[in-house]
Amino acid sequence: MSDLVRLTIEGRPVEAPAGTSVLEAAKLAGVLVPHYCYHPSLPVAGVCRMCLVEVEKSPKLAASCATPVAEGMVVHVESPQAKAARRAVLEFLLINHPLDCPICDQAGECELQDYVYQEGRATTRFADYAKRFNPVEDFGPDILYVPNRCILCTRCVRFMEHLAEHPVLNVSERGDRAYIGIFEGAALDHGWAGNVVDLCPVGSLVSKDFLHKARAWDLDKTPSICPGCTQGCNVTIETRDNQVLRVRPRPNPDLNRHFMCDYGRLGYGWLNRTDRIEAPLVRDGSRLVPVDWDRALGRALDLVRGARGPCVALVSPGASCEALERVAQLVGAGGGAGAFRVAKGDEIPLPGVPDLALRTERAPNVAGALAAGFTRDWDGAAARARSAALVLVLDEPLHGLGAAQAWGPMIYIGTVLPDEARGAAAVVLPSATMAEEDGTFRNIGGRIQPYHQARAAPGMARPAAWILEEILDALGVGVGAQA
């Protein structure tokens, strides 16, 4: 193609498109080339110098980041001289970054610790460190700012000036007095605010929430996807001992880039209740006792046999797709139907990136649940309940429904018993949360995306698609009983 430059990086032939700087050519090679400003959804910034390479022709080192290929170049990224650069920058950042990796969250996931340790120098020519500035400072609900580690990348201030358009972030002072300087008056309080920690390449600004929480080597990471809206960013779920302890984004160039808004960062108590369903119960007279497998299913499927008329679902539109698809299955061979609702809030947009922002429907499988036929009209499904021959709950928590003891049988599938259910379900079957299972939500684009389980159901809970599918095979119309 007459667009693609060729040229050579530690002796590997590349092709990459022009306009491309060496730093990502370099990737389409296979080779890192260490940086610490560079970031591939913020503007460049060219103030690290950690990045330089040696061009052959060149008369001094290049930054790679900010050098655009050229046909025929050659590059050299391990080179004497690019290597000697490096140290020295790495010297340079030590001399007055303390020694905080025992007490730091970022250790093993630092890129100041990476560094050093993959080409930096063996001793240094300093004997002590310099710590000239208090310990921590406040910047906003949930981010701290520890000046003396603080390498003066600019990440935080490119990304809340440009991609934010929220600019409370300076460099103030100059030289070696230099820090992040926050506007008086301002905090880092913007919907999206907390992709800074992430874009930290060192221990300098950290999270609240995670704050001596955990070591980053004792977190098991799950590939999965944010429940917090409709966007469907996608995340990484990391745990500790069965909890989850972290939400973190996951790079997709074509959804959320490298960002994740902070309602769905922090949003992820509810995946830690204790107050969880962990057994099957089935209603003796006035109470709901623990029963085994077996008998819940046996239960749930007397009723589903005895039902004589239309059934009535009401479900949550958190719920996977796969879930949904088997209850519209479950129900609409009665001639039933269902319908959910969703919290709404207001829409909070990353200005600097299209298409992305923390949308009004607080929930993030809406349009799963339309693809799977269930409706909107949640006032009239919930009248229909009254008189139904059988109402299914899908981890809905009826919240606002009044007394539901004077709705149909209910069969209820949920992962915590509200009230309501309490009070007038037949069966109820213990279902597992979006990180206790693996399944898709359908995002606000008609996007498929898969999530994974993250951590282990409590108690005998289990995913609420396997507790339909048993349901429709002992009916014969499950994929089970189709094989």
The other form holds:
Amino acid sequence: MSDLVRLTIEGRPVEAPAGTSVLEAAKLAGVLVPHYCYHPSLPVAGVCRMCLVEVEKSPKLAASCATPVAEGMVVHVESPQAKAARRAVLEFLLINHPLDCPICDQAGECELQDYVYQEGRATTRFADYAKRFNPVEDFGPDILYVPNRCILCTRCVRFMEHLAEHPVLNVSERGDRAYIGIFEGAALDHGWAGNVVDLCPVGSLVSKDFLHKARAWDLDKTPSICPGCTQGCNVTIETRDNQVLRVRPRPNPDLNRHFMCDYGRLGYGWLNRTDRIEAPLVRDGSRLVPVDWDRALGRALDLVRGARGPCVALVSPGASCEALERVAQLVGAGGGAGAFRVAKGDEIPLPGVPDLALRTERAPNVAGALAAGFTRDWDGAAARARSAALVLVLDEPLHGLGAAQAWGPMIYIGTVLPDEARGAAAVVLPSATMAEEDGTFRNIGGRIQPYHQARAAPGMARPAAWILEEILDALGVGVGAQA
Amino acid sequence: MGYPHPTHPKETPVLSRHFGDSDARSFDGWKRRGGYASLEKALGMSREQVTEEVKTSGLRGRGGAGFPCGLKWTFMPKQRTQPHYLCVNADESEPGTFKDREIMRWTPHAVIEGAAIAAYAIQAEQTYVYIRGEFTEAIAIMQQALDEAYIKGVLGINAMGKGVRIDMTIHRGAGAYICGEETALMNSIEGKRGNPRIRPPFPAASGLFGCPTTINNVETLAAVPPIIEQGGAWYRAICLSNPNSTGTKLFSVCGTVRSPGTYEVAMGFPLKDLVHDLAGGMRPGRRLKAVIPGGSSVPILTADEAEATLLDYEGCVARGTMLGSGGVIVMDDSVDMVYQIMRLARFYAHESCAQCTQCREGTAWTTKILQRILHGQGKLEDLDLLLDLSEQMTGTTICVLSDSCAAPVVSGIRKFRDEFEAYIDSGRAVAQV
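The form predicted in complex with its partner chain, contrasted with the form predicted on its own above:
All chains and molecules follow, beginning with the one already shown.
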């Protein structure tokens, strides 16, 4: 641990490691210094001048983001001088701002709006002049730039230059004509470019995907884990009326800092699928008939008890650790085994953050599946499934195996019913997606991370871990039964 | 005849003694006038001795800030663990200032010699001469002199045959005033947008390409060879007033005087003599109204204040202004102060690099208010608003460009308020804004 420096901020004594900025030290003291251009995951720019604070014995106000702590320093954030400076910055920022909050996506989570309400002027002194106007620009696949709202904090420029190391943005022009420019022929199409929308403290960079979809204050926010790949970025799932409308990164300094990739960010559509299995189904001749949970579980138990010989499990590496462990327990009891397969894609790193990338394996719980004892021998398991005493499928779409495959008796636990299973499954048990249950994923580094329920599951669908627990209980080998 | 004007008896020509003498531009001509003897002498001294001599002379930075030159050199690390750089700030863009241009036009070898001595003193691996892009003539002359200096072995691997390597290159600016600010200048040389950097770190610790760097003005470096040649004590003795301001200073006088031009006088010289004697005074029937003594960025002086000002760092501060770059802008009673102040504000609004909020928005807003007053549509509250904006634009930003915009506005309103009020009361508008 480096040396601790003692200082006083707003009358509160605080200790911070040498080299800490006054702004970060103030956070430790429980004081938020208002700021725009500063961001803990970006290099310091010191340009918005919003974080000016009064430091005793210093002739001028100091930018707290760019001023390191010093022993015995006495800092005032709410002094008349510091407040006057912030008020002036807010006034300067607003003179050319369109004040179009009623149609701005950022309203409700806008730092300009918040601080102006908190301590800005009620009226303008910028009378009788036209405001600067520039038309909206299309910056890339998912990003629009609204220059009129821009406060030129340069967070987006610094992210693209120093974190994505794909410098396509710049500050163009000078003086009050300045705006964020994009290089000729370039686009914000980097795999992590979507983060500039989150970084923008105002509504200047907006997501086309989320454009005019919802007001920020109508969204319910649930801490979760991105299911897009094995990286396990911490995210917040934002829902309204039981629909997932947006997924945004949730800060985790040890893992994804403040970022997530566009693949994960924009890949939430499947969570809103409407072709879900809504009731348990049991086979009646050539048909699958909806039944209640007791009858469906009863049929499943009959199949498990009647199995003579090893079972085969085909599982999804997108299932929770809890569900995977229970499947392993169930098939393992009879000497069976299981395997999984995982979709692959190119690895897209975020160069500015060590060990952060969109990983090649595009499922959240590959490490969890391996830890539970499942193997990557998919072809072997699929072949054994032909002669298995029982095939247990956990949310695996079975694509490529063909409907004509001669399966052993099949219990299908899943969110949607693929054609491959429709003709083969003896029992279909509807399960919840990761957005509809509590659970954990184990990421590429072995970190076990919890996620929480963000929306209600459709119909009678239940978390897969609950379904499997019911079966294990009835068999007398479940956690509940042992208790 | 000589240089645009013959040397006035009250001038003290040290740097300007060869102005107008085109033979001094060539290497041989410069040698015949005793050139490069100082460099040869300096290379025979230790680095510390050179720096000590400059410290003794009391030479202070001529770019505007007036920081002691020798002291600045001592901030460079003694041991060279990474490349050291010297930047010659020849991006003379301050409105009303044209002294460095004259030095480069007439005595390019003085700049090269001074820079070479400084480069030796601070162990600079490379020297960049950053010249304002619009100075096409000065660039051509400097380039020719630099080429000659290399051919004659003054610069290069074995400078002056003394076994010291001194390299120098000319970097041409691209038209931004702010690139004269030392950290913006370094960004510009690095190929980046010319935005000032946050200090600390200071250039001597982390400057050009992140390496220890010293930035000196053209006039400062041109004064180094005479100091080495004749000694720091000699230079220190050239002083008419405060002993902390020594040597000579070039003043470029412009505006409503009969003989505008560049004049060299000893520090502490009376401003009234510069305006009335050297620059020829007002045109017939006109009276002095105001003087901006140090380039457009410093507070304006009234005629009475100007008459009492002594031209050195302390003398200007005593009158509430600054010596700055030595660009003396003289205004007689035909000059519309409101219009002139608007022109200055418009310049700063155009040149703001757009980093800091107060500067980006404040300079433009200030200009708009002044234009409104000139259109006859001002209100009395506008003057308080201008003062309020100026207060928030002072001391709150990374560099001092917004302070520079505020200084003439504040001093203009305080000292010439009646002219502003006349516009507001009468509703009269000027012909062109």
